[in-house]
Amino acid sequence: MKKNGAEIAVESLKREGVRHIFGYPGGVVLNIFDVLYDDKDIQLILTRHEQGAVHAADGYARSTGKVGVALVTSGPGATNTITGIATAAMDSIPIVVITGQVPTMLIGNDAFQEADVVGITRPCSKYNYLVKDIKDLASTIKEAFYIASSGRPGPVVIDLPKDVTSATAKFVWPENAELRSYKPTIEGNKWMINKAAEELGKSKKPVIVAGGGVILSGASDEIRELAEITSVPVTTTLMGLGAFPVSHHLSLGMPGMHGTYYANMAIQESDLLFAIGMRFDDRVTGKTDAFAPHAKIIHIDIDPTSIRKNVDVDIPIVGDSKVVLTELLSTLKEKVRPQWTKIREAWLKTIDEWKRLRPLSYQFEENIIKPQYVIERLYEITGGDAIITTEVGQNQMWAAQFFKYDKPRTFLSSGGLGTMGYGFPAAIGAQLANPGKTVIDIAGDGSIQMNIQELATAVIYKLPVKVAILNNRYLGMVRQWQELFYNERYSHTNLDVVPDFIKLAEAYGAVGLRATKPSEVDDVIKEALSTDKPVFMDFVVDWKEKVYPMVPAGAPINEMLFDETEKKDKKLKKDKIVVS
């Protein structure tokens, strides 16, 4: 029996065990929205802006492991996906966005609504497909998984022509997705793994580098192991947060720009560097000729292009980083010896002492709440038991800093592309798929603003996500550069007027709640916690506050502003402790 175009896609994605698509239809996709109009298995979530649709697709994958997937028309509704499909790109998030076209006989004519998506998506996205045949939709669909979702992931787009969702043909599912030219490295070099168990067993002040890849990887529980058995401290970047427990006595949080100070000394002075997952981000490395001066390299990544492209590696691994940690941690099994925690113990006393030294820290004030405190508010009352997502900003990275992320993919952040408005329609995305967890947004008042409209989205699907907006009045962080950098000359940050967010809740539907000082940040915490809708907290913040420690760009990572006094006097504060 023949089916149209439309009944394969559709086919084609339950087969693949898809189950929700976010989207937004438009002429050119109404055949699909027909067939998923009577469909009892996949429930279209509809969003309020394509932008919207990608970002909730990636907090579903983020927070699962899952391919997420977005349906969107053509012309506008495909170019308002590039946002997000850059952002799942630069992360390596797993999803795969369907565009639809103009009729493929119309291609090139600058029909109404035509775009050149596969053009426009080339540069952002892992691959993308521009179906031309109806006997193509199916192997393509099954290739579009595979490839979104193997070797290092990432978004897959296939643009759809109206014409081809129309035609009819007999539906031919392959059972297996092959690609000659495609084939990932999973296996590490055996040789490699026994010379990189050599230099970790006699190093004396290593540190592990633990990215988003382990992430990705499903790594963790290796990760954990191999720290333990070596007593190797493990520093997690943004994206790696949750990699291994944060309140592991071995852990050294995140390191960087807005790392902790003893993440970045330890790397600064570590004679072996174990980067597992990472791509040494030049939030992560500062001045990178002056990164880790002392160490040794080993670096495990499955994308053989992250290896040596930012920073110079002495062990390179090509390889998946749970099969390459299973086969390292074998080795190291035959060769555990008790004098590695001896050998290392004048290493951790130093990392101690700088814990001691200069812990995460901030100002409490009665009178004004701190954007730290509400954060450290929503660690303890939660229990740390919630999916964080993020915006981008300050209160990204006070998010970073004060939330404790014991567990992977609790932590769902615009890493590498920045992407304010990244955070509320994530949130929105892995709501949807963990619906029995607490799912907090932290934003700021510029930010949330970028998406606003997805709380729509929220409160018609009673998705009980809940958002703490930071509102300091200012787009906090350029408004922190223009402090520090240009004089105090705050050209276009201050957001001279915010919204009622309680009104515009209320508004949506929603609940608005309002915390003015610091003796009302917990109810208003407790009460957005205790109801089953989508809640704003507005915590009006004070709007002064900066993130520390900040590395200044092009500075070395131990080269870090820590007070106003530091940044008045021009200077950049080192401070060493010497390693026995």
Contents of the next structure:
Amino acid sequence: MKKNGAEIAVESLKREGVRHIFGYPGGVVLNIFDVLYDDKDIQLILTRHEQGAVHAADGYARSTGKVGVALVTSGPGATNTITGIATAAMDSIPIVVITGQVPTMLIGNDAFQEADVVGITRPCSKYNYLVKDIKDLASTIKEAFYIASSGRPGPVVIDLPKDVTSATAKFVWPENAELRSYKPTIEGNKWMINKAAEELGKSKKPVIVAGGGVILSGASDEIRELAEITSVPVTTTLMGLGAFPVSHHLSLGMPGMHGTYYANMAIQESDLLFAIGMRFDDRVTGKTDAFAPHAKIIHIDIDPTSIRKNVDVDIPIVGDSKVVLTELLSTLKEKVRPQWTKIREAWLKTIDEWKRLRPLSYQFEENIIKPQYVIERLYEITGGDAIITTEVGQNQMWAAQFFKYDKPRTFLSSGGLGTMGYGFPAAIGAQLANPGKTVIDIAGDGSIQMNIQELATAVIYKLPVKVAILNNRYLGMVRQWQELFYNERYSHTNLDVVPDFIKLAEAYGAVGLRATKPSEVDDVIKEALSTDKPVFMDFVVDWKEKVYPMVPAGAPINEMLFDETEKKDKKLKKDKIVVS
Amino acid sequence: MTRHTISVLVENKFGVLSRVAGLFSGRGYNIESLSVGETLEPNVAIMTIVTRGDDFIIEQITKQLNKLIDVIKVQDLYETDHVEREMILIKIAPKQADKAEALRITEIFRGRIVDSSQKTYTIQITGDEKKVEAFIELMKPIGVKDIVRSGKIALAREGTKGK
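Write the structure block of the form predicted together with the partner chain for the protein whose form predicted on its own appears above.
Once more the chain from above appears, this time first in line as the rest of the complex follows.
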């Protein structure tokens, strides 16, 4: 029996196990929306903006490991997805974005709502397709899901002209997607793995740096086992938060620009840096020449281009983190050395000393809410049992520092691209995928306004997402840089007290709550968590609060600024810091 | 900074050239020359890319090329004994007195006159880069009107290993 292209597309998505699509209709995708109208298996979540649809698909993917799917129309519908696609690409998130396209006859004619989507998305997607023949449609969808979810995952775009969705053909579902030109390396080189085991055995001051790749490959248990049997401390990058329990005694928290003192010190003093599924982002390394100066570096990554891109590596291992670590663990167990704990004793003691010397901290005040306090309370009251999404800026860093992530896929944040407006739609996607779970978007008053229209989506689909707005009336992180490096010239970072988030929430049919004093924080959180509706929690916080520690851009990561030093040598910093 | 000739086997379908070109432009790497053509297998094309960079850049370029979904094989010929050729078409407008000299040089370089008019000759030259450059230098004083270069093509020599 023949099917039309729209039916083939929907049937193919079902074969890939898709149950939810985030989307927005338009002229050239009408055929597909018509099929979805009375489809029983796939639910379309109508967002209020195409960017929201892609971030929601991204949040869905990050929180579950499944491929997220978005469906939008041509032209502006497609161009609105670009930020979402680039966000997913930078963080290696598997999503498939289907964009409608004008009929093949009109492509290149500057037709109404036409955009060269394959051209526009080429540099920000893992791969993209323009389907010109209905015979290729099913196999293209099969391939797209395979490419999105295998190797180093990423977004794949399928541009689908309207006439292809109305043409008919026999539905043939390929059981396998195999591409001769695409074969990700999964198994690591055995010789290199042995060398890594050897170095781990010799090292007196090793550190594991675990990144987002550990979460993507599901290697949290292996990291934990590795850390425990070899007594090696673990720091997790922003993307790796949750890959290793922050509450574990071997955890160092997050490294880098706003990382912990002890994580940065441990990296700088280490003699062996074991990087797993991370890519030495400039926010992690600071000045690369001065990064981990005494360390040999072992680097496991599934993407060969990540290795030796930013820093030189002594033992490169291309492969999937989980597979490589499993192999490494069996190698290590063969030559288990019970004295490991002993060898590392001095090192772990030094680290504990650093932890004692400078824990993450802030100055609590009675009369004004410190943003860090809100996050601490969110952690305490939820017991850590929540999926946290963030926007970008101070809210993101405080959420990374003061909420303790013990499980993978519980911290969803735009790390690479740094997309303000990511957290709220991502929370909606995560909530849909995890019904019954507490999902909280930790936001700023700036970021939340970048995709605030999605409140309608949350209300209508009864997705009880909670948004904790750390309302400081500023674009706080930019303001922080202006204070520290631009002579307190707050150029266009003051947002004033607009809008009234309570009224705004109510206007959408959601709940709005506000706390202006620390004593009100717990009540607001508890009330929000007991409400089965989406809630905006408006925490009016101290606008002067800054994120510390801070490594100025381009400085070595052990040159951290702290709250108290900042006051003393403000002038000094201004003179020597190169801002980027 | 050394110059590398990189041979890239790719799927022969639309958009592949822009992916390869985008890889270079997106990272600020320069392509000195590029030539593309079909291979014996019609759905496979071969690109010969000449680029320049230090070891780090070249390593990134070859890795990034390998990472492209449509790339089947990448070979940096810098490490391999290989032959390379380039073709140019050069249109000269010699004075009457220089005509014989121009034809003599063309013969020495085993070039061919492929077109002539009352005032001009169009000459085809093939060879490696040095030969082509030398020919152009000799023609300059005679009067070059136009020049097109094919870009380099290259193949590894049979039965040779890396240098």
